[in-house]
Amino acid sequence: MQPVVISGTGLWKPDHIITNEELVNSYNAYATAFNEANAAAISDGEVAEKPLSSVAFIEKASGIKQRYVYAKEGILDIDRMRPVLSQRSDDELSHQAEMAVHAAEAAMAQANKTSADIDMVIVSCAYTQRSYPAIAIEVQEALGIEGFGFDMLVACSAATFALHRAYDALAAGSAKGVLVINPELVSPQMNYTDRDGHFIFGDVSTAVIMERADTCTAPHSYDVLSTQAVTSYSSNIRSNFGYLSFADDSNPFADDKLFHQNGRKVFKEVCPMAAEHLHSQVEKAGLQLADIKRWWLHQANINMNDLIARRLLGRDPHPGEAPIVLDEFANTASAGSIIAFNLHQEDLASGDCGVICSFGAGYSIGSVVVRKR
């Protein structure tokens, strides 16, 4: 069988930035107004007081300093606390498909590919803006690709799970070129009135081209040595938004319908799970941990990344060994490890090995071991 390779990646980021200072000022103004309006109920113990936030709290808790957002208007408005998006007609390219096309075109250019070279499109992300028709099929049409496409939802592991699926299709001969896209439009699912979660996510779109080695003409490409995925059920990261709200008469925009998590439990449970997953996969690929030159880890929280790297290496990672991008991008759901790979891989030498890994709700963990050609 011809080796399967990653031959191109694409990264698209929105024009709008929200800094921690902007977010804190907005949230604190909202919390102060809320507490004043509900002073009596708070005093009687009927309503919980909203705690204030700070830039220092956000950076210590996450390592995040800013985030890109698809639409900034409305997020910082204490009377709205959510982005303002225009509703597009069925005949217009959807917001998420537009994001996807930007990243896809960048990946195709890097891989020296045209639409004729691709016959499978996977849009894989934490949320899609609708159930059907699939965003992937819309993107396929926009790019003029013949073949088939479908959407995958695996929360923050969506990108690596899609790479796994792409590898299987290429290895089986059911596809000749696969375009995997992660248009993470997460800001509309954020609860900007929650101090512990309002700073976590940003919007971005990434894309990856995978193909057989014999069709690859890219200047930088990577043999896929191993793919691995695992899931273990947990409700510690959850979003209950869905169409059943129409039938069960619940508020479709209540706090439980937006992103929420038990961060302490996630940290305690996912870190050792991810470290063990990566250790076992590297060994299954016939490598030692010392053979891995670059760890492109999921960008959720700098403290999680540091702990996982120390568990794997037995020491603090050297600069650039496990690159961090969440200070600029924040948590971008499944796209984080792909951003890290896109920005921190061309310096590797032929024969160098690395691991792309993401982990998140489910729980779910996906990883790909690669070697530069």
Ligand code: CO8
Second form
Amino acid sequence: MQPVVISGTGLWKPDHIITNEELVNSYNAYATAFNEANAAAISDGEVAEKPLSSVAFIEKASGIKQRYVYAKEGILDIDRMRPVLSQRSDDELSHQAEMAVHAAEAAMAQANKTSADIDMVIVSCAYTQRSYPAIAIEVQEALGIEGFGFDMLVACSAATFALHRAYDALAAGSAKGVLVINPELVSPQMNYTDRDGHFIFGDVSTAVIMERADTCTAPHSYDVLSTQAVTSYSSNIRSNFGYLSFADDSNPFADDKLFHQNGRKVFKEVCPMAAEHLHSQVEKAGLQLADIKRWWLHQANINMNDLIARRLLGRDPHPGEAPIVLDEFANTASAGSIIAFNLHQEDLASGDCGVICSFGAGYSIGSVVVRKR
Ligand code: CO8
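Return the structure block for the form predicted in complex with the named molecule; the form predicted on its own was the one displayed.
What follows is the entire complex, opening with the chain shown before.
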């Protein structure tokens, strides 16, 4: 088995920000207009009244203060409540490939790599904007990479599951340099008319370069000590969006086709699963929990991360030990733990160990244990 390293990461943020205040003002204006328009049906019990949202609730329940969005136009318009995106021709770079290329270029620069050093491209995220050709192959073409690419969909665990695949290919010798990209364009799948979920997600793109240790020339790199992926079926986080709507005559834009969840249940069920997974994963890597200097956890909810960290450590995490990026980015599906890794690792010393871990829809949990070289 070849020793494998992470030699670079890239982070691309869209230009547009939506603050909690802006989002709540828009949702509350929408809900008030809806309730006024449906006053008679609401008083007859035929239509449910739309409850109002609050900035204080969002910050306390999630830790989110703002989110980046790929396109802001339309989201806050109470007559639209979804982004406005241009439809690009088949000859133009697609929206998601464009996001992917930005993060990929940053990761390649950090890893000291050119296109000639990469032979496998994985685009892995919660949604791809089309079924085929794969976004990864479009990115491969845009970057001039020879080899092969494919897309993977594993919701919030898409990044760690792709790193798991990359590790296996490199360790087995079937790839020499792997580019894993997570262009999370999730705002078009949000139900901005749903008070319980309208604040959760933001758009972003992240990328990671994994390669064999003997080709690495990056100033900051990490030995990959172990990777692990686990799934357990649950419908508590779900989107029924898909191509069958054309044939089963269901409304492709109905509420059940957008992101929806039973957030309380997810919280209760996933926290113990994630803590148990992390514990066993660290031991499998031949380490003790106390050896882990940094936990780059999935970013869905600050209370969730604090609970998992407390379960693992038996105490509150020290500042910076389990970095939180939710306040700036919100939940960015699979990109969250990679953003945390990208922004919070340069201070680590050689020999320091850390864990990248995701958890979410599926349910799915993925982790990568690393040691700074
Ligand atoms: N404003 C004011 N009040 C609110 C709001 C709001 N916006 N939302 C809910 N409330 C109310 C509720 O109605 C409830 O009222 P009552 O007590 O009267 O019934 C009260 O506040 C408390 O509500 P909750 O119990 O739901 O509040 P929680 O403390 O549980 O917080 C959270 C809600 C933040 C959703 C929390 O449960 C949570 O984060 N859970 C974990 C969720 C999670 O990790 N999900 C993973 C999703 S990500 C993923 O897997 C990727 C999917 C693919 C990407 C999709 C992109 C579109």
